[in-house]
Every structure is written in C-alpha cells, then in structure tokens.
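Just the one chain here, laid out as structure tokens, in the form predicted on its own.
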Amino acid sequence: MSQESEYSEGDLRNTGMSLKHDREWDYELERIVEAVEEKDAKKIGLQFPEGLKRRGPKVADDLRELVPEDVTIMLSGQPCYGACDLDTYLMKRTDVFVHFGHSPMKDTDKVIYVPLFSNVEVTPIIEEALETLEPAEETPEVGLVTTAQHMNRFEEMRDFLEDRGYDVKTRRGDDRLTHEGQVLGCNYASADVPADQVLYVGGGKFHPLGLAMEHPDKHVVIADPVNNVVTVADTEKFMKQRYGAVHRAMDAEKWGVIFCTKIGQGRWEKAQEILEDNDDAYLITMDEVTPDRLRNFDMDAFVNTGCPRITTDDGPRFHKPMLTPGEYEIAVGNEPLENLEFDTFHGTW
C-alpha cells in the first residue's frame, strides 16, 4: 500500500468530505491476553496502520489493566500500510506481536492479526447504489467485493443483493487474500468474476480505482458506507497520469531499480530481470520508499518493484519518473504503449 498517503482507507478528508459515521473497533483484547498467558509473555508488541496509530496508547492502557505488571507493552512507530508491512524488528523482540487492521496473508503463529471489523451498517448505502448499478431485470449478474474492515458483513451484503434479484458472483482471488470477495490495494483478483459490473463496498478511492484499472471491461460502482457516498470508478485521470510518466521516462539513460525490503513487498526476481537486461540500471534497496530518500540519487528515472501503490498513489511526488515494471518495459521499447496496465501483487510473500 502507499507509503506516503496521509489518509487511511475510508478517510476522505483530502476530498473535502467529512466522515458520515464514527467507527468503533473490537481490539480482541481477550485473545491477546490468552496468548500472553499461554506463552508467559513478558513483552507485547502492538502495530497499528497509520490511520489508527492514535488509538495505540488507549489500547495499551486497556491491556495493562489485564496483564501482569511485569509485562512491557511496546508500540511500533514504523510506517504500516498493510498486512505485508510487518515491523519485523519489533516482532523478533517480543513474545506476543499483534498486528491491527488487516487480515493475514499467510498462516503464522508469530503474529496475532486483529482485523478490526467496522460497526458501520452497509445495507443503506448498497440500497442507494442500486440506482447506479444496472437493474437486475436487465443485467442480473453483479460481482461483489469489499475490504477486510467490512468482511464481517459480507454475507449480509450478498443476501441484500440476492433478495433484490441479483445473481451475485464472488470468489477468493489467490493466496494473498484471506477471504472470498476481499480486495487489497495491490490485489483485485477477487473481482475476476463472470459479471459486467462489480459493486465495491468500502471506503476510499484507491481500491476501486485499481480494480477498475485491472478490469477495464467492468462497470465498477463504489458504495462507501463510512462517508455515505455512491460513485463510479473513473480511470481516465489516472491513465493520463501514467501515460505522462511513461513518456517522460522514454529518454532516461540511468535507471534506479527499487527493491523494497519490507517482508511482503519484495519482488527480487522482477528486479533481477531488469538489471540483467539493462547495463545502465542500478539496484537500490530500501524499506520506506519516499521522494526525499531518492532525491540524492543521480538517476533519470526509477522503476519500483515493491508495492504498486508507491507508484500509483505517490508517483507525482517523486522528482523523476517512477514507473511500475510493466511501464518500464514500455518506456525502454520492449512493449507497445497500448499494453499499459495496472501493476498488482499476486500470491504470498
């Protein structure tokens, strides 16, 4: 997920909108306490995504009331934008490590994942979205996807649509996804269903925009239950931005190839392929990929093999063109411009 975005999923303050509903979360403290007792833990590590870090001290206070006095609770200050973005340093130095806000990408006994399901009702906004979807009498098939925060209401969403005559198509995309119908900011495989339209239930614009990019043949309707807004994913502005970045990089001679060292974001084989085919490409390894960190490198353009959201969300903020691996192939002449497509992650790390 983007490593520079100031706003969390479901937060549209940068669009001038305000939150329609307040959200409360279940931090599953009892499950954490059980793990502490089972392991006789003395150190607990808590990791929150950026939009929820402010909740960390209160959760720590609540845990202190439930665990022995000699247990130390540590809050991760590292940036966190997804289940692929674990604070491995803290994880290795604690007896119990808890990652809040995302569902697991792989089975592990080293991490307690607390997905923080939303308490916001979803059926009112879906009912409003029916006006934007093709009517069931004309196009009965509809794909249904959502984010981890709303998976607790997925069956409710499906039943609501089926009761109104829709043939709801869902699938679990691949091993990077925990649930049927779940999408990530880097993976929209769950939307690969036999339906010409897809309803995305969730906050923010990044997920449905990526979904619409990867599945350009589908009509993607966004039903945002947090902000109480229904919109249609429009990729035109995004596509112009990406075409512009590719064109600016076509004259590049020196390329910086970024390999992200975050545990779930590295694509080593992809980076190696680029280096083997380009003598003027240089490997740059880093955990947090930011414009400031790259400014001192004397490169004409960069290709990011890490999280696709770094390129798509933050691309305009970099001082030189920042491309995805697919866009790089176009810029150096290996692929035609019409082959430009959205970069996604598939499989596990």
Given for the second form:
Protein chains: 2
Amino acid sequence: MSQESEYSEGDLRNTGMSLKHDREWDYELERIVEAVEEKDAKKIGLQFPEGLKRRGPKVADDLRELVPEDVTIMLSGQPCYGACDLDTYLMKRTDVFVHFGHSPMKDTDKVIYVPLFSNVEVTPIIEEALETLEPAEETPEVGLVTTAQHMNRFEEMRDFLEDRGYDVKTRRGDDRLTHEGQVLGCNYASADVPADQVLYVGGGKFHPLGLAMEHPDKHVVIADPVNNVVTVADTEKFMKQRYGAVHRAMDAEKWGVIFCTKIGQGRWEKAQEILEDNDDAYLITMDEVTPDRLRNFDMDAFVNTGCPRITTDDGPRFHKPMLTPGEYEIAVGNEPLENLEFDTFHGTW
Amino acid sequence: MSQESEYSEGDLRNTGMSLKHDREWDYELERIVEAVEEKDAKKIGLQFPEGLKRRGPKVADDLRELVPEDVTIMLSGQPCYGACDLDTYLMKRTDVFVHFGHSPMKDTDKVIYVPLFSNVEVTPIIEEALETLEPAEETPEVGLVTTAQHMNRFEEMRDFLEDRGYDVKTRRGDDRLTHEGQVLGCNYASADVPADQVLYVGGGKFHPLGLAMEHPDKHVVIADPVNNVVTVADTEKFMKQRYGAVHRAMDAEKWGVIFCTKIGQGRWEKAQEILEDNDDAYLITMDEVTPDRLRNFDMDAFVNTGCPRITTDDGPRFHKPMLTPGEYEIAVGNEPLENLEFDTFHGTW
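Show the other one: the form predicted together with a further copy of the same chain, since we just had the form predicted on its own.
Starting with the chain above, the whole complex follows.
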C-alpha cells in the first residue's frame, strides 16, 4: 500500500467533483498566454491536483493552439495534494509555471494560480441542511466555511442563511488562507468564530473531518452539494485511532522524525526541537510520506512534522505508530493525555 | 500497487544480501568525519539504497559519536535505486552528503560515495557454475561481469576461471561504469566482449536479466553467491511481455512521454524528439514513475525516457502499455518489429 494507491476516507478523488463539472470550469488560458508572451517563454509547466490531472492533456491541447510552436508544455506527474505541494522541480525549470485548482498560499510571481470554481448549485443542499442545523429561532449563530472550489458562491451561501434568520459568523482565518470562510485540510482558523455550530459546504469528508477534530466542541454540519448529501461530522473513529496510536507509541525507544521536503509542508524548527530533546530520535527527510518508504527504517514509532492529514487519515496504514508533534509530546510524557488535539498548519511556505 | 510496494522479479531487496553481511561492511566513517572537519559541516545527509536503509540509524549513531554535538544528521527517506538516483534535495541542503552502496556515476566533490562490498565468498559458486558454462576445452572464451558489491573480488573471480583454463574477457564498459567488469541495471557495455558466454557473479536476477536482454545472442550463466544458486538467464517471459506491450500500443492515439527528473535518469533530447514528431504526445515530468501516478492521466500508452528497468520489469503493472523509446518507434511504425532491443543508458548525469 502507498499514499497514492488507496483512497483514504474523505479523499477528494472519490467525490467525482472534477468529472461532473470540469467542462464548464475556466482555466484562464488568456492569463497563461499573456505570461508566455511577456516572458517570451519557451517552457510552460502545468500542475494539476490528483482529481484534475486527467484534464491536463486537454488544457495542453488548448494552450498549444494559442502559443508559438516552439513552446514546450510540460505536465507535472508528481502527486499534488494542495497549494502546499508545488512541483518545485518544474517551477524552477519552466518560464511559466501554472498551478491549477488551489488558491495561492503565498503571493509569488513565480506561480500563476488558477483556482477552479465548481459550478454546482449550493442552495438546494443548504436548504436540506437546515433540518440538521439548530433552528435559527433557538440558535441563530452559525459559522460558515467552504473550500476554494466553492468560494465563488460564498456570498450566496451567506445570503441564503441570513434570509432564513441566521446570524452568519465568518472570518478570514490566517495567512495560510486566501479567502474569508476558506478552510484547508490543515487549517480551520476560519471556523474560529463565536458560534457553536458550523455549516461546511463542500464535497467529500476530508475537510469537515479536520474541522470537527480541530473544533471538537462545535456541531459541524456537512452540506455536500457534489454528492447531494447532508451529514454530521463524526470524529469518534478518528479520535479513537489517535488515542490508540499515542498509547502504542508510549513504549517506543527509537523514533523516526519526519521532515517533509514539500515546499509548504516543512516544519524544520519543530523537527529540530524533537531531535535536540531525544537522543533516540532520527531525522528522516522525504517528500511523499508513505508506509512503503518508512517500512525500510527500523524504528519503533514515527512523528510526522509534515502534513498532519497523512498522520491522521493514513496513520493506520503505517507499520508503526505515526504521530503528530503534539501527540509525540504526550507519548514521551512531556504533556498529559488530555492535551491531545488536532495538528494544524498556520504559516505559509 | 506502486513502485515501492511490490517486489519485481530479481529485486535486490529479495536477496537478503544486505542482511547477511552488512555487519562486516565498512562504512568508511573516517572519510565522512574528515569531510565534516574540513568543511566545518553543520548538516550531514546520508542516503542508502532500499536494502540498506535499515542500517541508516546505526550509521547515524556511530557518526554522532565522532562529530561535534551541533551537527545534524539527516537520513534520506526517498526511494533510492542506484547511483543515478541521488537525493538532490538533501545533497543541496547538507554540507556533507554521503551516498552508500553504489559506485560513483560521475566524479563530483558534492558527494562522498561509499561503495559497500559484500564479504561473501565467490569461488564456491563459480566452481559450481563450471558445470553450466561451456567447458574450457571446447569454448575457452568467457565474459566476466559483476556488480559494484562484489567488485572487491573481481580479480579473484578472474584468476579462478583462468586457473581452470578459461580465456576471461573483460572490459570497463563506458563512462557510466566505474569499474572493469561492472554492470548496472541499465548498462551492460562491460559484457560487450568477444565471447559467446558470459558469467555473471552476483545476487538476484535483476542484473543478469538485463544482461541477457541486452545480449540475447550470448549464453548468460548466473553464479549467485548470495542465494548460493547457479541458473541460466531466461528472457523468454520478458521478451513476450515486451512484444505484447508493443502490439497493444500500436493502436494508441494519445501518448504520454515520461521525462524522469531523477538526476541520472533524464533523457531530455529523446523526450523532445518524440514530442516534436508526434502531435498526440504529451510530456509528463516526474521522479518516481509508478502505476498510480500515471493512472490519473487519460493516455492510451506511455513511453518512458527514464529508467528502462521500470518499463521492462514493472511494465505489466501499468494500466496502459509502457514502452521504451526504441519500442515506441516500432509501435508508431517508424521502425520494424525485428529492431526491438533492450533499452540501455550510456551517459552520466
């Protein structure tokens, strides 16, 4: 098994979102063509997240019609799971580098970000979600969050809820987030609002599960307009797994400390801190953090300073306990068990 | 399935070679310590091939005893399949970068290469192989090749054969090879000798299979001192697979052209050549070439300009036909079927 080979719960690749709606998405080719002309580019690099990779050749076809014949178009074949996950090899070796499907994590003129918005209607599923939210008459406050893909309809969502008497609480989160109300798999600061319930509008369970783990005190209602279903986020199974992993790691002697080399997933200070404090810790650097890559290392447990979602969502697939830095502190006895919380990322690159 | 998750036939990880003998191998720590002192290094990067990764922490332990306390030791967690496959991320970010287990592919002061020699006896299995070789009285000429791991006993092998009346033919191969008689998974130029039979001494089937495919006219005898077995290389199954893949690709319209970004596996000109000649070809760049990474691309067939062994050994695991550049030329009708031959690499980085 490997990170690429099996779908984790809530995996965006299962939603079919891209397949249903991509024909009407706007790839902003004119922005790319302008950049090619401006820079007299000879190489264009295109990066798509997993669910949109199959669109790459078609976008390349369309671009070929618009740029000079001597321009080479390169498609990134690297896995891509977010704006944190730029193909830096391609970025450094192309004159114009385009990252599709995610909003910018940091302003840079090295990357053209093309956020792709879903054209799926959101109000019908929010209408349905009203039955699962606390009634506005009793609990008017409701947080509202969504993903980059549905950001184009954020005001529509807000208006719909306000028309039904809700007091919609939103915020922009922190520097890692581009938009008001936006969440990432590793950052739910936009849900840090004065409301006991939060409505998440978006496809899949990947984001709302993180949201519920980060805010265990809130009632998280999921309105999924892609799969046309309303559910309530349930973190019980995941939390049990986390406690289980921490307990199993308590006996560990040799620790592998993973430093992820992906541009937006590295926490060097955190890794150094653990190493300095533990003579039985070994620093392991890698981009894709997969069970196969770690199986060759003879460790008792791992602490992953990279993407927290690999730890929480793929955790059970590793041959040894895989913990977040916070969970590591509990396992080695530096923190009490009740301090267990969801690991999030707040800086930019 | 992924490149890392399943063992291909002849995979070195199956030989147990590293497990049996690594305790007595020489990691040349003094060379590393000297380099640390000379450069006043603060970061040391260590890279091990898959079969030796489990030794990494122990080598790190030993090094820690010898270098100043403020030096950080980093273990590469990237897959590593040869001297062609340096962890360039780690190389660029450490003051001293050490690559274990392979002989240098190119002279560079950026890398300390520590070739690890097996201490396994080779003459007993060569003795046994005499029964499978043509008798010296009838066919005295025999080519002799081995891998970097057994290079320390190459003269012993030669002497043994010469003492039995053989006329041992050896050569250094080309620039990609460090030693006389050495083969790589992608280069068998050292077997290009005036002899109809070749004795390969080494563990596993990975190398002799490539050797037999590259030299189909030669009788290739495998003397495996690690698994203590003598066999004759049989390429029939592999050649059938290759012909099958070429035939299946003949109907392909959309081609994915893979450019591998690993330092020693890129053939840019080859990739460009294919792209310029075929309007339905798309350039895809990646480091690890795995079935999972390609499944997301909607192509009819792929041509891999990177490591030929991924194409030949892992080929059947990809969802669409995966060809070498030579096989591609046959599939699109530029070359006749009888020109099918094994793909090899001859340049250095």
